Amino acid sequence: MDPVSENRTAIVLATGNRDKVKEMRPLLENISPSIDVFCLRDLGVEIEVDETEETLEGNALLKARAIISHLAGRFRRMIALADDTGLEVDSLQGAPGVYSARFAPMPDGRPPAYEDNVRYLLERMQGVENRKAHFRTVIALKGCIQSAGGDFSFEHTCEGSVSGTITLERTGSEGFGYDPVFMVNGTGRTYAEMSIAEKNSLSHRALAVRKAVADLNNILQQSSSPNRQPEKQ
């Protein structure tokens, strides 16, 4: 059992993407001063969960559910952070949507890159003059707290969405996935164009982030009486 864990309580993060790291982690790292976030690297742990649901919030409680199964036993305070997120445009019918990762097909059957999905997805939209969408996060948060009065456990989701339009070409070098090609609704400019600092104050992410970070706080209170448990969202 990891040392920290007897009278702390671990935030996992239930994602291998470095990228979604880099943005989460500086959101959750300030919520008190008994938790600690660890990303799957930083325990040395690989999963590969497939996202085999039709919705963002079945993937996401996929993710969250595996790592806690697979780290039962090595943290007494556990909760398991999992995001899924999609792009809904809305002349493709709310596509790509949950497939938002794998969107672009590839002859040789590899997973797409960043590239290739931004690169089809332009092409798709070739002519097209609604270019309205959507970016939307949702978190599950999965728990399981062990203390002398009792287990305490939870499942919980939460999401955040922002509106944007696609653009008709790649603008801007920060950033990951669709960055370059969404516009954000009042900033005129693409999540590309963004420091992480920036985009951490108005992404669909963040604002999922935060949401889960007000009900972490709640949930946490509540795990002090094991009577009490949260509903499932």
Ligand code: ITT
Given for the second form:
Amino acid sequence: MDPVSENRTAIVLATGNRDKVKEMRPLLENISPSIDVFCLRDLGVEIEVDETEETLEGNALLKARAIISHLAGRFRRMIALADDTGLEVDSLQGAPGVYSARFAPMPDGRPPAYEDNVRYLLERMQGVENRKAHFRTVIALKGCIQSAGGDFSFEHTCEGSVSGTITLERTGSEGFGYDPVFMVNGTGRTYAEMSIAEKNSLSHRALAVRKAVADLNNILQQSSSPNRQPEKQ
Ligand code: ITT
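Which structure goes with the form predicted together with ligand ITT, now that we have seen the form predicted on its own?
Let's see the whole complex now, leading with the same chain.
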């Protein structure tokens, strides 16, 4: 068991996507002096989770559960925080949605890079007038907490979404994924024209993470209450 884990709570970011980690870290900094935030890389963990579910919520839970199983016994108080995100385009009936990472068909069967997906999206949207779209993030939290009062475990999900439009061409060089073609309603800018701090002030992921932090505080308070009611498993 890791020495830091004795009296502290570890939040483990259950994602292999470094761009997401870059955005989530500042949102989770200083949430509590007794919480440490780790990404998989910090812990020397490499794990591929097959996203076999058909919903963002289902896949987020798969990722959180896989990390908790993988790290079982390493921390006394551990919470896996997984993010599954999809871009939902109205004129494509919500596609690519849960398949956002695997949208562009690739002739050689390799997984598409961000750029392949963006190119394919712009192709599919050629001549399309209705360019409304929504970014939606579901955060899954799975926790295993050991304390003097006994063990406590929980699963919880929450989400954040932001509406915008798909631009006619790429604009901006920040961010990742579909950021250069997603113009956020009310800003006149794509996410790729925003710094991480600006994107974090309004993004789908930031809304979901803030909600997750608030919910987590309530759950942890419950876990330390003598009459606690564990959340559904
Ligand atoms: P993990 O499953 O390891 O977390 P992933 O990249 O597969 O990483 P998702 O399935 O949640 O993550 O994301 C699907 C794709 O959606 C992702 O590969 C990006 O292309 C895109 N995406 C996710 N969040 C985004 C964001 O904030 N801005 C732009 N594109 C994003």
